[in-house]
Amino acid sequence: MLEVPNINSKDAKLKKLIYDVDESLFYEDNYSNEEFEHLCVCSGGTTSSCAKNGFTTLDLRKNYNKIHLDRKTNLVTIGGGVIMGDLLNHLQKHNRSFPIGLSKLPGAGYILTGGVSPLSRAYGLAIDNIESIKGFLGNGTFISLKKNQINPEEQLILEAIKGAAPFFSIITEIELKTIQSNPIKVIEGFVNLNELSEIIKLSEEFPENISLQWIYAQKIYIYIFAELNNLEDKRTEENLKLLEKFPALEKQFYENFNKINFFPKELNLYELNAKNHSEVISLLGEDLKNDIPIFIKCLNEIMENKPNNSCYIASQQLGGKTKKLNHGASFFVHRKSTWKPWIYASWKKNDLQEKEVALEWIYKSWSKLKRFYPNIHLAQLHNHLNSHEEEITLAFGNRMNELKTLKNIFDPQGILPPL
């Protein structure tokens, strides 16, 4: 049985489970019958698409889980099935780190679909830190691509892998830049809507080493995350001092990023409830600026209409280096984005009526939020949902035609998830 964090995938009745990528995986005989459904790939297992009823899953976690840090270059090489928490644990032994997200459970899929971290404003997205990759294209061709050592055709493939890898490739190895592990100050706590509005306004002026994360479940909880490169940094102190007016917020000091656990139990989140299935849609948008009051009103209306207590909306802050690094050199095209909110809905796993209501709430909420966040961050694949084509179009924008071409050339049998 495929034990994964995502309950949807954990409950799936698989057709077959594979652990190795070899030539036989791409034999046409495996995919020529009409009943074949495309291959699901599991790197960490946090997505609802890594295993489905009647589908074959390639589970990279067993045989592609090696981690090696080169102490001379501080580059780390990881297998395609390495969990982000394990990567952080390994790097911490050498006082290094990497910009992982709010959860330590995702695998390499987190990196390959963009990778938004509280550290992204200072160090870029996870894809901005890729130095080289190895793996297979959907037609069985082995690839080994190193940044700055490739021809124009390979350059396009590497750019597409950075943001759109799951559609035409299976990545078995990634080489990444690592960063110095620094102390972190987190200011966190419950706030009301008016306070959230004020804090969002302040955050849009934050320096690159500070970022805001918030979640609106039954109540609103925020994290202001500050990496302390220099304990005497006056600009950091000045920005954090502005937050002292919010009485419920508390300061926590951590030796490093690895020590932080986001979203405390007091929030009563239902994500790990084994009786629930769920879906999540991630959006992208620029600074809210003068639209903050209208956004807060819209957010409140959405939350007043949520179908159950397991539904929530949350957001991470981008900007800084994510707006500057590698512009145009990846298929994460929405480089002007400041915010990545996501809409999460959950339901009792065998209750089809509740599922329909929950998904309807996601779509209505998305429709209301589009004026603020018109684009998509494709952190989850939804080819089983009606929204799939629109999500892909909004995720890849002006590079969509290039992606279709790469898909036709390098995954002609449609082995990997469809566009």
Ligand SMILES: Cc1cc2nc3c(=O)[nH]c(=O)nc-3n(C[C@H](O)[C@H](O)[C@H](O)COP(=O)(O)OP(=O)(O)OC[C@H]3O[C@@H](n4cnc5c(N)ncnc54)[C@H](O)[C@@H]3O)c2cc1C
The other form holds:
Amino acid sequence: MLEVPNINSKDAKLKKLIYDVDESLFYEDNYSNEEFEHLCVCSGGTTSSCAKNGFTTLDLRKNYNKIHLDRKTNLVTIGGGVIMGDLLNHLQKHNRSFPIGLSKLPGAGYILTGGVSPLSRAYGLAIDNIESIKGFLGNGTFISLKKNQINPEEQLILEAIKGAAPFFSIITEIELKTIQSNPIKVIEGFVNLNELSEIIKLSEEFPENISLQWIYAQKIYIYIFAELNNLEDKRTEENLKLLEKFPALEKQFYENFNKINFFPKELNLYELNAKNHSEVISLLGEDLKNDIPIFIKCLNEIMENKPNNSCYIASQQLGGKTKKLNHGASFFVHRKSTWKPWIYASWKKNDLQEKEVALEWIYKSWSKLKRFYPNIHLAQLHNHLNSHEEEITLAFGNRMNELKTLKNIFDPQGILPPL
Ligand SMILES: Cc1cc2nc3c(=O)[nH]c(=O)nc-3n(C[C@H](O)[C@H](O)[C@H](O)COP(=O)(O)OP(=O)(O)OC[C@H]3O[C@@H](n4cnc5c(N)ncnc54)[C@H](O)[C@@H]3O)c2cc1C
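Next up, the form predicted in complex with the ligand in place of the form predicted alone?
Whole complex next, starting from this chain.
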């Protein structure tokens, strides 16, 4: 058994657990092609794909967990098994920070799959802050790639690692830019659907240092996250003032990002409930603008049809700097996106019927939301689900063929998760 936050993976009966990347990992006969067996890689262990019944897991958390901040350059080097909470804690000692997501639990998978943070509108996606990487391709070749110091073939590999690493590489080290740690103001609380509608409208005009995240579980909870960086103080105040008309919202001041915990207990989320298994699918789309009322109606219908109380829909705001391409190209292709909603459902772990119903709700909800959010953020690999093929097509868009080529060349035995 593997002690990880994701319960599906925690319950998996592994074939073998390994901690080091060595030659034997790449021996073809370790994986049986007929059963689509591949190596599962575990960093933070927050997804349902880091361990599977009868599969081998490479757990990077033990031997690839170092964090080192270079005080001269303010670049931080982390192992491929570092979790985002540890990264943030380390950086905070030096008054630095990093755009991590809404939870401190995810590992390097957060960075390699894109990494959408409440700070992304100001600092880009996590991948936009990658300076260099080290690791192994699926054929066993060691790679060490540094931005602006590579040939065209290596450039393509680096671009693909930024967004699609899990399909053809095992990353053991990542060098990242860090940012100055600034205080944060959060406006948070429960709202009703009408208020959510108004707040989404306001948020689509927010400056880059403010972002909205909301979650509709049994009730709707919102967080408006504002980084106080002096430069934007007046605009920040003007925007936050507009929120004073919502009586249930409370203002909180945090010394730094570390001190914030999203998703309060009162929401009663099922995410880490040991009795349940779950899946989540993440979407991408642009500003709703005039479609906000139709979207709210659609959201209401989806939530009225939820099969159990675990189900929720949430969304985080990107845009601003994530729209810019000056960080260098990547396989996070949907750069126009300004919203990343995700759909979550869980079921009692041995109840196959409940599982079917819950997954059906996820798929039906996805199809209703597609008109607003047509693309996919592949933050979770679903090669064990029927939706995998459609998800990867919608995630990698016009770079799908390049990814297939890279997979054929650099993971010819299919040792890593299939495309
Ligand atoms: C509570 C919660 C909140 C979240 N909030 C956000 C958010 O705000 N923004 C956002 O963008 N995402 C968010 N996510 C999604 C999360 O970032 C992704 O699911 C991410 O892939 C998880 O990474 P992990 O290392 O924890 O997972 P794991 O299950 O350990 O890894 C997932 C997969 O990624 C691949 N992988 C991981 N590490 C490596 C490596 N070093 N080399 C090669 N492949 C690797 C493997 O294929 C692995 O199976 C959240 C997830 C949770 C559970």
